[in-house]
Amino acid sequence: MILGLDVGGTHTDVVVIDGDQVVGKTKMLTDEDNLIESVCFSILECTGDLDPQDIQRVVVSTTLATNAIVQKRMPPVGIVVVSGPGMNPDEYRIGEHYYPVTGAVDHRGMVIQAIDPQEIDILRTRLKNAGVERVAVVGKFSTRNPAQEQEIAHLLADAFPTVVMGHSVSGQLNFPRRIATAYLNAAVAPMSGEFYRAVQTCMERRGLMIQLEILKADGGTMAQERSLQYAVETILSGPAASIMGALPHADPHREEIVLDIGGTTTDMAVLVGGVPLLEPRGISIGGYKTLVRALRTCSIGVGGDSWVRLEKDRLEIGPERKGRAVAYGGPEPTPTDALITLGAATGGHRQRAAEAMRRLGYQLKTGVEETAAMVVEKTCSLIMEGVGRMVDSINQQPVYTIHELLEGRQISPEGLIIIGGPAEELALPLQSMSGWSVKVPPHHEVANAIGAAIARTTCEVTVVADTEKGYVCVPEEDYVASIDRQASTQEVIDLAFGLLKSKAFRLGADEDDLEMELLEVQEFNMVRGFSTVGKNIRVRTQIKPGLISHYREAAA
Amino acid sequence: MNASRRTGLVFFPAFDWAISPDHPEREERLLYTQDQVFEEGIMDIEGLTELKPRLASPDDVQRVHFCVPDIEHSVTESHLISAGGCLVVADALMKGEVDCGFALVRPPGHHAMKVVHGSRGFCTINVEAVMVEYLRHQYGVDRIAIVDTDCHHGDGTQDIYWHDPNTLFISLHQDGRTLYPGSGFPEEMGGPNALGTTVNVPLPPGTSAEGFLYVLERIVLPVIEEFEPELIVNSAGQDNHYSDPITNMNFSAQGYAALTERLQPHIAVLEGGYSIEGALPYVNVGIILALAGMDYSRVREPDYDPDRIKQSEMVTAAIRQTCDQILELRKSLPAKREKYVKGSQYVERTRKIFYDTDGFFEGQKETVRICQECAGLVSIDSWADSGRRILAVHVPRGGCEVCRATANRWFDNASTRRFDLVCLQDRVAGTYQVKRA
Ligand SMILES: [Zn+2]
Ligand SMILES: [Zn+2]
């Protein structure tokens, strides 16, 4: 048996699961000032009458980090930055302890300028007097050689209980990125490790001797004991929750989209051929652009309780939120009422939203029934719009090479698995308006808990090598080696499926779980003057996301 | 990070094509650039937006080429996406979604002339060229500036708008006497119909920031004060960086950053450039930051050395002496017209043009009809080593009944017996007949 857990801002959701079966399922109102204890509790009520010894997996997903970096409840970080040559590092700047420091590196990886120990040193004491206890050290290029990040995280490592550096983050290329990365990596380590630990020693209360796993917003997995190193991969994965809780249900032969509609908001996806498509540069958050692989999922500001008014006779529908339902005792219509008023949905004061329906009707000079169905129409339209806005961004999405233009692989969707509150009764309406089929599946309501409890561990490794200088460089796992100058490219892709494994499994992934691809290969003659001189060889491989063997099994 | 101007960027590095695996024009030549594009987050500044190229048409290429013996046969995909790149920062620009854009595609195209038997200077179809036309054809502009920057003369450019008044064409480039492909004289001022709308500035090898940037206030700047162009085009060559390895200039990043930012052209198209480590990463980010109207003040190439790469005193006076010469042409446009033109009907010139990419040469007898109402209709007898000879004619954008008329007369006497092909491109019907032998 598998247990998902997904701690949202609104509620706390468990779920068990026995094979393909959801055979325990809990959802309650989070306690913001108790978090650690609604935890407890949902735990515990969830799995009250099991035997702790027949659970083998406990995954959490949680949006704690999120909030904190939303609301900008962050401790203060130093930055230092190494960025040599090109645009002005003040447009990177993030927060009061940023320092610009001299140095560089260029796009191969040759060091072109040193840096200078006596600044370090200087700085070090600044941001110890300024009260900083964690830093985060980036450098142009540093995942072409990260030797001058080493080297000034070694010279302030006694200094301060956390530095982070820029290479270990990731290996794609994006300086101002991966400074956002690094920094945020620095500010939630320390808060969601605390978290992750008291949710560990709440399953171990409970007899749940295991070590916890944690949903990252690629929709992968990875042990708790690696996230502190990783932390920020953890952010954001909400969304991936719900889209990996949809996954069970997705055609293996078409494109479908996600749709996960809330009070507020649609968040939505993109599934082909049952695998969700991943965000090509690193999600942003709270305004940060960072290089965290992620799920692509777009949010539009339609759900069950948008605000529903006339704005010169034209109907509107959010992106506020002005409250509850009128049904339930809110102060303005939704379409929650609308659907409450057709009798779609059950629940609420059914005689209040008709009423909130006539008012609108009145100024719009048609019926109750009438006025309903248009808001429902609208709502569905507005969340088509959405999907159709999505695909066209993927379907723009720039490409670098003649055989990807000329492929011109267009995502086309013909199918919806639509989950989260009014997924019922919106299925129809949205049905007939795509035209596409539409699957609303069991226990949607807990997507999220399900989610998280059956996505695989995933990962990512970028290799770059370069046969003249004879070296390779995986930034992220700290791999520098040399390489034979006659190495080809299909040794390159070896090294880095080997890498991709060894790292999967020290993030806790399971021999059976390790679907590996290959994401990008690129090889290049390097020519100088009119002579080959070597090979430039790109590699990236992942572990897709995807759903653990332990599950597909049972379900098929 | 905020642009003030919003600017289109085509990013398209072609990573699947190459003249061949040591050709200087080859797949790794835009990797560098992409590295530190992608490293410096250029893509992630609010106000740039990232635009997919496509797939130029057929009949975009038609309305400015003679490609023989056809389109299928002389232009690759990857010619029609350079160009179709083109076209897409033009469409984002007259939307109104951009106030300026950069094309960064190869392969190049400002050695392709009017007719196509093949590749010049690594250059197959002219990716400005069909641009221009297309913001003709799509969006009615008229009058359109384009400042080649390139190292080498422009010659194809040249070509195709030598009779043309509301294009004006401006390169500046190393002399003639000492590059490929030898041309781009002061004296090269245009055809008789369209006299002193082609502006030529050889400039003496070892040029540096200094020369250019008194060229474009000397020269470049005030001819298109006075031509008011609707847009200006930017053919934004690399290739006169102190670090090129096939010329002998000494421009720098931030030489080509500031003369974009006081050119200000709306659209910039990548040219050549075969520095492809030392200079192509910095110098386009340097064009992309001028655009955007961003600091560029710390794009510096690694061994940037001011000192070092700074003109001669024997060069800053033969620049002088070239801009002097050109403004004195330019007072003289008139008279020179009369003696060109000497009251004749038609204006003929004949001349070999090198395939150099291909190796062989072509023979070519231009006609031009002098004409008041309009550009005058144009033909071209032209016959290559590579064995098919072509009749080429011309009929101008708003070109007048009478010129018409005899380009027409003249398509339909022409003998299949004699020529491969005849082909007519009528810019006024918007259309291209063929008749083949
Ligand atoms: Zn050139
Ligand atoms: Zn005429």
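Numbering follows the first chain given and starts at 1. By rigid core we mean the largest C-alpha set that fits within 1.5 Å across both forms. Here the structure is a predicted model, which is why all the values come from computation and not from measurement. Compared with the form predicted on its own:
- Annotation for T334: C-alpha shift of 2 angstroms or more between these two forms, rigid core superposed.
- Once the rigid core is overlaid between these two forms, A198 does not reach a Cα shift of 2 Å, moving by less than that.
- Core-superposed comparison between these two forms: the CA of R485 stays below a 2 Å shift.
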Second form
Amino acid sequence: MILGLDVGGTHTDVVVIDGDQVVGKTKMLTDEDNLIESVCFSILECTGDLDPQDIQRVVVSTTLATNAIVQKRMPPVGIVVVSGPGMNPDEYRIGEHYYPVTGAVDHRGMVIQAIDPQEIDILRTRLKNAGVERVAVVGKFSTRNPAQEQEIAHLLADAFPTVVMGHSVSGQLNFPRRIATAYLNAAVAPMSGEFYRAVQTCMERRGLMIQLEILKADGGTMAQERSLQYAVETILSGPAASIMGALPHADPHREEIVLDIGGTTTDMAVLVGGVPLLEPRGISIGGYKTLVRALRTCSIGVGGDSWVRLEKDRLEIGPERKGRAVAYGGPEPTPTDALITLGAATGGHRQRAAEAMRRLGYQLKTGVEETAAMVVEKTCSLIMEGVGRMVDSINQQPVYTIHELLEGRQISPEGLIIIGGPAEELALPLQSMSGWSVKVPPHHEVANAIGAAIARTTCEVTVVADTEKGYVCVPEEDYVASIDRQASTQEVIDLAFGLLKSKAFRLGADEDDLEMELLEVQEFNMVRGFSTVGKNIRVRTQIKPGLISHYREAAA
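Next block: the form predicted on its own, after the form predicted in complex with its partner chain:
So it's only the chain below, everything else dropped.
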């Protein structure tokens, strides 16, 4: 059996899957003031009748780090930048503790200017006096040679509990994005680590003595201990869980929209022939452009608990949430109250919901049921407007799926896959409004947790080889070795796949789900005078995001 856990801002979902069956599921309100107890109670509630020895895998997805970034609730982070000549590092400044320092590595990885240890020592004192406890160290060409990042990190290590190096968070070139990625990783790593350790403790209290796995933004998973080093890869794991939970229901011959309608937001994504779209360069979040590889998603502030009110004689819904629906003791009317009033949804206190619609209708000069119908129609209208904006945005750029670039492809959706709490109740009006076919999967209310549970382990490896200098390195793995001057591109590709396989096993991958592929190959001849003296070869490989094959049927 495997267990999936999705901790959202409104609900915490847990499922247990045994073979091709969902044998347990729980959906409970998240207590933001006592988050860990919410998690512990949800796990206990879902697994109460089960022998914990039978559960072999637990995967969690959460919006914790995402919300911290979006809401600017991050601790101060010191950023030490080694830019070298030819650029102004202040153009990429983040925060008030940003310090360019002496040192430089060229594009081939050669050190052309040494760092100044005294300068780092002075900087260390300045950051400590400012109360900074987390530091990111980023060099412009550190992915070709990480020595200076490592040297600075070594000089700072005993003074700061968290020191992140840029080459560790991504093997790709793009200095500004690597600065932002390292910064976010340093900011969210302690918070994420504390949360995951607390979840692990909850599991152990229940007798689940196995290592927790974390869902990443690309829809894959990694082991908890690795997530402490790559915490930034786990942001947007909540929307990724939505997509993975919808995948078993996708049509391989059509383009479809996934809608995860939650309490506060609706997360959206596009499937092309049953395959999710990808942000190939990296996601943008909270104003930061990163190198974090992620499934392409979009969120709007409309959900079942969104605040419904009248502003300047106009009916407005969201993006704020004032609490639970009035039917469940909340203070302000919501779309959930409208659905309960119309009898489309059950649960809660129907009379209170109707009273909330009556008060709203008094301002609109409409009856109770007419008001409720207007709220439902407006909710669906806002969701479909969001879908339209997302599709227009995708069609203005190259379309990448997790498998390939679809050159010149224009997205034309024909169907909706709707998951989340109010999925069944909103399916009919959304179908009428869009004119598309609509699917509401079984267990739709906990589809996120299912998606987390059945996602397989993924990872990437970037290999850079310089045959003239006779070395090969994998920056994000701190791997450096010698290589024959006559080495071919195919030998570097073989090395990349070997290292990728080893990394996948360390992260918790299963032999049966190692679907590896080549993402990028570049080869440049290095010429001196009139002779070729070597090659610069760059190779990037990945484990494809996807579902664990033998559990796929459980979600279908």
